[in-house]
Each structure stands twice: as structure tokens, then as C-alpha cells.
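The form predicted on its own is given below as one chain in C-alpha cells.
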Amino acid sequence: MYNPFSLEGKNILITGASSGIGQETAIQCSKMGANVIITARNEERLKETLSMLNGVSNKMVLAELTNQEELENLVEHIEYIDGLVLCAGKGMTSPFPFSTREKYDEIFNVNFFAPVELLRLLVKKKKLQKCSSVVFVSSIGGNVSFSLGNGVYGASKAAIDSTMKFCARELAPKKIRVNTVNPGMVNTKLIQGGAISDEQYKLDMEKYPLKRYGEPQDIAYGIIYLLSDASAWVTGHSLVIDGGVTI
């Protein structure tokens, strides 16, 4: 049956695949026929993700992407890919007077420098196929939403969105598309375990026209669209998936 959203036969590399949006994206991509390469730094959780994937051609590569040697080792393990999902990320809430250089470095190393360097190496070593698709997982934070205490995290995501557009321009002659998805609040471990109470979360959900936070699959479906041939004429775009909160 014809399906323009199919990923049949495509090799897709997904970072941050041991939990949350990365894990769900890996699962959904495998259901759409992709051969999935997953990477993260936690071996036990990465093996769990691998066991949840459809198909027999999937594989995992352990890597701490902020470590240059491990990042380069990951690239060497890859023959070629048709799609790349840069999902590994880290959150932080810090009022501006307490947002030290160390905090900016901590977040930018994970959220910005690591994924950008991985993409650079994959392009330089010609691992991305012609007509391949790159998707950065960004955020509405720092791009269209500017909540209190979110400046460090938001700045890293704003940098990702800017870099995405430059990459989309520069890689277009190679027929490589580059886009971002920009989620609102999503129910993952990234938003859990902080200083915000359940009651505060419930009050925040009321700001969303659809009266709920997103689920990982809500974002995964948007990523699949950008990876698929259905979005063949889409590049340099930030796809906001936020339950309507920014309206």
C-alpha cells in the first residue's frame, strides 16, 4: 500500500534513544520500516530500547556525545545513513543572576556543541546519503517562548534553530534537508524531578488550549514526517508541536 510517510529501507541514526522522545522516535521509526541505529550513554536503557524495536537490522552504539573520542567512534561505526535525529538533550532551570558561565557550558556542551559536531563529522565523512534528512529536536523555549528561569536552556535551543537554518542553506546542494521540531512541554524525565510541584504542572497545563502536555509519540510523529519523503520540499523549517500554547 502506498504510504508517503514510510521509512522502508532507510537507515536512521537517533541520539538520546535510551528514553523519552528519542526512545519513542526509535520505536516509531522501526514500525515505519526503518533500520534504526540508536545511541546513548546508558547501556542498560539502550538495550531496553533495542528490544522494543521492530525488525532485525537495528543496532546500538554506546556513546557519550560530549566526549570527542566516543563521538568519532560512533561516526566510524556508521556506513551510511538516510536520516539523523539529534535528540539527546539536557534541561536546566536557573534565574539569570545565578546563570554562571559553568552552567551555560554544561548545557551548551550537551544541547548544542555535541549534536552540531556529530552532524559536522557525518557530513565531512560523507556518511549522509543524497536526499537524506536531518532533524534537530529543539524547543519552543528560547525561540517562541521565554519563561522565567529558562534562559540557559532556551539560549542553547535558539542556537540550534539558528544553526539549523545555516546548515539547511549550505547542505541543500547535496540534497540534504535540515529541520527542527520545537516541542512544548512533553511528559518525559526531562521535566520530572525538578523543583516544580505536580500542582504547578497542572496549573501550567491550563495554559495549553488542548489542556495537556505532549506525549513522546506526539513529537515522534512530527519527526517521522520530516524524515520521510512526504516532506521532500521542506528544509530550514522549525515545526512547532506544542498543543497550541504559543497561540
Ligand SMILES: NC(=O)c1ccc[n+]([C@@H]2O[C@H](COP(=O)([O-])OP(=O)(O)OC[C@H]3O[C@@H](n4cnc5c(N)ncnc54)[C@H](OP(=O)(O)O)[C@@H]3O)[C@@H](O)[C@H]2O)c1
The other form holds:
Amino acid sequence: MYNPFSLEGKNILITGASSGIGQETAIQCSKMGANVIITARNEERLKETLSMLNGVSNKMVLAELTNQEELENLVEHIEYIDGLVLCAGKGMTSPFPFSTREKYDEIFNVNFFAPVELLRLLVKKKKLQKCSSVVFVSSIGGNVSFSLGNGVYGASKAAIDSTMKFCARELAPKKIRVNTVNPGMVNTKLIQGGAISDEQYKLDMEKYPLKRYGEPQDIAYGIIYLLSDASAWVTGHSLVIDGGVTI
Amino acid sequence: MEIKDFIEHFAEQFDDTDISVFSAETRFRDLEEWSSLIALSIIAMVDEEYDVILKGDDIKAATTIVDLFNIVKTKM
Ligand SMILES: NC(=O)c1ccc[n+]([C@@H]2O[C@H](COP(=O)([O-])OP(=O)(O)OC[C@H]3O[C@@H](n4cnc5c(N)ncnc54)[C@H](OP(=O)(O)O)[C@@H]3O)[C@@H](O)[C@H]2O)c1
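Can I have the other form now, the form predicted in complex with the named molecule, not the form predicted on its own?
Once more the chain from above appears, this time first in line as the rest of the complex follows.
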């Protein structure tokens, strides 16, 4: 069947695949024909993701991505890949006067240093095939939206968008494309039970022209576009997927 | 944890409201200066001072400062 968005035969590594956007992306990629390698820390939830994947060539590797040894072990498990989705991440709400170095470190370690170091190791060890595609899961936060108390998280995502552009230029000679997807609020456990009350969420949702928050598949489909050969001429791009909230 | 200290820490999150306004029975949402950013600051203050993680819904459930104090106490 004619499908320029197919991922048939591509090996794709997805971090943060035990939950939310990463899990849905893994499922959708496998349905598009990819062989998926999934990683996260929680064995039970990662196994559950594995059981939800299409095909028989998928595998999982447990890794705490802020730990250098575990990061290197993950890279050892990989022969070569055609696609990389850097989705593992965490949120934080912290008004500026409370945003200590400790808090910045906690968030930057997971949201910035871990994905950047993983990409560096994969590039250095030449595990990314020619014409492969790298997708960072960034955010509108810190890039186009600056909501109160979101500064630590937002700064980590702004650093991601900046690094993505440098990598897009530097890896272009290797024909590796590098982009971000920048979601608005998506219904996952990342936004649940935190400093924002349900009532505030309801008010916030009203600001979305499409009158709802995103679902993980809304983001997964954008990631699939960037992983597929349909986006062969797209690099250095931040793809905002946000129900129109930043218009 | 003393209510007196709690009220002081609570009041510190405000810039324009006089400290004398704050008591255990203050209905904090009625204060003119109350805002969503101050709500986030209260949550962060409670985390920093008392090692208790409040949720946005906990703030919503409290009307007076002592209500919130009691919620924090149950979570310690
Ligand atoms: N939800 C939103 O509204 C939203 C909006 C914009 C951007 N994003 C971004 O989307 C990405 C995915 O978020 P989500 O909403 O899907 O959240 P989620 O459901 O909480 O998933 C986060 C994933 O990251 C993994 N992870 C966290 N810390 C890790 C670590 N130290 N080492 C390895 N894996 C780790 C978690 O797995 P384990 O716990 O099993 O390790 C989990 O699979 C994040 O980068 C987030 O910043 C989300």
C-alpha cells in the first residue's frame, strides 16, 4: 500500500516508553512497521508497553538515563538505529524564588543532560545510520509559552531546542536529521496531581482554540512524520503541536 | 510546627499586604493580592520549610490559613 509515512524496517529507539507520549509513540511506530527498542526505568510498565507492540523484533532495555553507566549499557545493547525518540522527561512547578540550583539540576539532568548525552554516545559510536532521524520531545513551555512557575522546566526545554538546532547543522553532513516536537498540555501522568488544581486545568483548557488538551497519539503522529522519509528535507525544525494555544 | 511560624512564612509570599493582616482565621483567597502565582509560592514554601508536597487541590480545599496549616500537619 502507498504510504510515504511508513516506518517499515526502520530500527527506532524510544526513551520514556513506559508511560504517556513515549509509550504511545512506541505503539504507533510498531504499527507503522518499525522494529522498536524501548527504554525506561520501571520494568513492569515497560514490559506492559512491550506487550502492546506490533511485530516480533521489538525489545526493551531498562535504564536510569541520568546514570552514565546505565546510559552506556543501553548504547551497548544497540547495534544500529534509523530513528531516535528522546521522550523521557519530567515536570516541575517552582516559582523563581524557590528555584534552587538543586531543582535546576534535578530537571536538567533528566530533561537535558540525559538525552543530549545519549545522542552524543550514539553519534560518537556511529550507531545512527545514514539518513536517520532524531526527535527530541521538547515543549511549548520555555520556547513559545512562559506560564507562571514553569521556569526550571521551561529552561531545560529551551536548552533542548537550542541544542537540536546545533546538532541539526553539525550532523547534516552525516545525513542525520534532528528536530523537536513541542507539545502543549497532553493528558499523561506528567500533568496529574501536581501544583495545578483540576479547576485551574479546566480554566486553562478553555484557552485552547480546539477546546481540549492533547492526547498522546496527537504527539505520536507528529513524531512519526519526523521519523519517516516523508520529512527527508526537514531538519532543525520545532514542530509545535498544541491545539492552537500559542496562536 | 507552630501556627505562628506558618503564618509568617505564609505572609512572606506577599509583597503589598501588611503583615498585620495575617492571622489564623484570614480567608486568604479574599485578599486583594492573592493570585495563582502566590498559590504556587505557598506550595513551594511548604515544600521548602516543612518537606510536605501540597497539591493544587489542597490549597483549594482550605479557606483560612489555619485550614491549610491543618492540611500540612496531616501530611507531615
Ligand atoms: N504531558 C505534557 O503535557 C507534556 C507537554 C509537553 C512536553 N512533554 C514532554 O513529553 C515527554 C514525555 O512526557 P509524558 O507526558 O509522556 O510523561 P510521563 O507519562 O510521566 O512519562 C515520562 C517517561 O519518562 C521516563 N523517565 C523519567 N525519568 C527517567 C529517568 N531518569 N531515566 C529513564 N527514564 C525516565 C518515565 O519512565 P520510568 O518512570 O519507567 O523511568 C516515563 O516513561 C517529556 O519529555 C515531557 O517533558 C509533556
